[in-house]
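The chain that follows stands alone, in the form predicted alone, written as structure tokens.
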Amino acid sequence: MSEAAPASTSKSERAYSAIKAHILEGDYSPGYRLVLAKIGEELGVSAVPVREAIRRLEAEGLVTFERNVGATVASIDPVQYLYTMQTLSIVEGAATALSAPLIGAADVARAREVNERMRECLKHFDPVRFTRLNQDFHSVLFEHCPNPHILDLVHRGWNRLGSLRSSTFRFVPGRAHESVEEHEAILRLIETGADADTIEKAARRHRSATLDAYLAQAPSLPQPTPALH
């Protein structure tokens, strides 16, 4: 009997890890009805180790469960992706100008080479691979950022929109152009020494951008406070 445990166990964390993939990727839109029966077929396991994904995944808030309905993949929270996205335009437009002393022309390198593969993306657009691109360039600007508390906090933010499953791209793909640009706008203010006020303002208007294209695409929400300057 205890010898069996670590195959179920097993099986359990590969339906999970497969579940919650096709969730943060899209593939499982929200409203998305998991039948236990089929996944576990698609994935070559009985339904017990995907009952028991799933309860993994309704209690990091990624399924729901209703009676007479069965598991579904939550709603994305939009109010929760608003808190999210205004903490980070703050955060992170800091860390990145707190960054900026510290990045070297091999990172400025590294970060134009991501972006040129985010404008190369935009040919046929991938929202999913654009949003990882998208963290790869920001993390370049803000992972040599010397205050850990605030870069604890950028890590955070980050990991919270994972969890929300958040491309916003996908909801609004026209931003995509302008962020590409944006971004080396950001470079060129590093490259040639701008203060960390001027950086500061530029990454945080850049993350407002994004959010703010989103707001006009759900009216209902409650609209942002100006930011203080």
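Take the two forms, find the largest set of C-alpha atoms that superpose within 1.5 Å, and that set is the rigid core. Positions refer to the first chain, counted from 1. Small disclaimer: the values here were computed from a predicted structure and weren't measured. Compared with the form predicted together with the DNA:
- With the core held fixed, residue 27 shows a CA shift of 2 Å or greater between these two forms.
- Comparing the forms between these two forms, the C-alpha position of residue 178 differs by less than 2 angstroms, with the core used for superposition.
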The other form holds:
There are 2 protein chains.
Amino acid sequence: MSEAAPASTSKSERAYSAIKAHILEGDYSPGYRLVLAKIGEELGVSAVPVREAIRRLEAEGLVTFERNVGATVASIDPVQYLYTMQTLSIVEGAATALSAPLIGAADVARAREVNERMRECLKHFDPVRFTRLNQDFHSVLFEHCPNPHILDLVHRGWNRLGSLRSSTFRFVPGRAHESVEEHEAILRLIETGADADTIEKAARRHRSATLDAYLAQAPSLPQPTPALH
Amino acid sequence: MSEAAPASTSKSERAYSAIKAHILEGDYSPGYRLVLAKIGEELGVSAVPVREAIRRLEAEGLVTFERNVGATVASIDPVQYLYTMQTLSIVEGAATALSAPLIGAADVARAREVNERMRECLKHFDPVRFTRLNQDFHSVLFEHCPNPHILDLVHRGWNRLGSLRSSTFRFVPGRAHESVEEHEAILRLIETGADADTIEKAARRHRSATLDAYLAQAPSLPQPTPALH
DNA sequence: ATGCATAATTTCGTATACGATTTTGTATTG
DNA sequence: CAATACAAAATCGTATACGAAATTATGCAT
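Just the form predicted alone so far, so send over the form predicted together with the DNA.
Time for the whole complex; same chain goes first.
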């Protein structure tokens, strides 16, 4: 990777992006200690902007921070995973329902094409690619979302899941197949102009079904609350 | 106000809390320019921790920040207000529905008492106190919320509304009365163990009705999207 | 007076330095 | 050997300093 654009963005901004990217790529895995001076050296900046970047990432839930001790990449224990998936179920449901009236036939076609590629991934068992396509699929649905705040919440949820994003598909074999079918069902609802409530519930269910599949694998979890369906 | 605890918390932490408090109290009103050095002097710290605090507040949506120009207290233009209210409608709806099964008779009684005090506020027309009690009411509902992420989203929404929080009640006379009645209705739904979907819709409606009342007053707004009911 | 170029001022952005705090390592003692 | 006490190292937290960028003020020409 080249040293890239030396100008135009501030160093704290570059540090923020770089660290975030490293976390999301998995270069810095959960629990990794983010030492200010060390990261600064890696990025060719001093500790001050790194510290600022890290605290911003803390506010997004990507790192945890302890006074006089330092920062570590936030790890997603099962309980946090549950909270995040449940929250995503709600905000994705809302985002889908709000977007639906604005999704045209061309968008549906595009989403369907992505979904077909996901279907192919199932044959070769490629969880990484599958996960990336999955995100593309939902991005197509949400790109017309009329409420940027809600979209932001969706992205924050995705970020928080981070590198775990594909784990359910990896560990719960059948789920990926179901997921593709649910995508198709959601597209049909949008095409036929189903009412917002129906679409919202389908989108919610799509996410919470993934959570349920995970919980079925990890029965030790608190199962703290009945999901909203 | 005394100089207070000189130890135990870091300066960046104190700056963060102090600035946030000033924004929420209205000492720094929307649009106010947050000059690093000036605020640092006010708080008795240098610019570095102030900058860090401000960027954290930016991540929460309380201030806006522009490269090489500085930070200003985020102002809530009508469109942002709409986005935020719509988002709140959704997350408060979910928070209420998730909390409902965990709300006991004692909590309901407490909430009802708060609501009665709100009813009294209507007679003396005290929007500030009314708004504070309104928040108390919802805090009672949410204090058992099993998903802290969702609760966090509710609080972020409240913070974003900031000083505008009471404006609807101030400007749309009838709305406050309606609001009190809706509170009572929600309490009854919780008491009688209504299903999650019913409770969620009532809570959503409670918030989006306030938004509708506001939009009716400001008809110039884009009315960008049909609400989720 | 108006518009533009340029200088002065303000404010940001970050490297450096150093004290404060925590962690780690080592030695001493029961 | 385990536990405690203390020393050394690592790391954080922030004040200070100074260059960079943007904003504001000034002066000149039309």
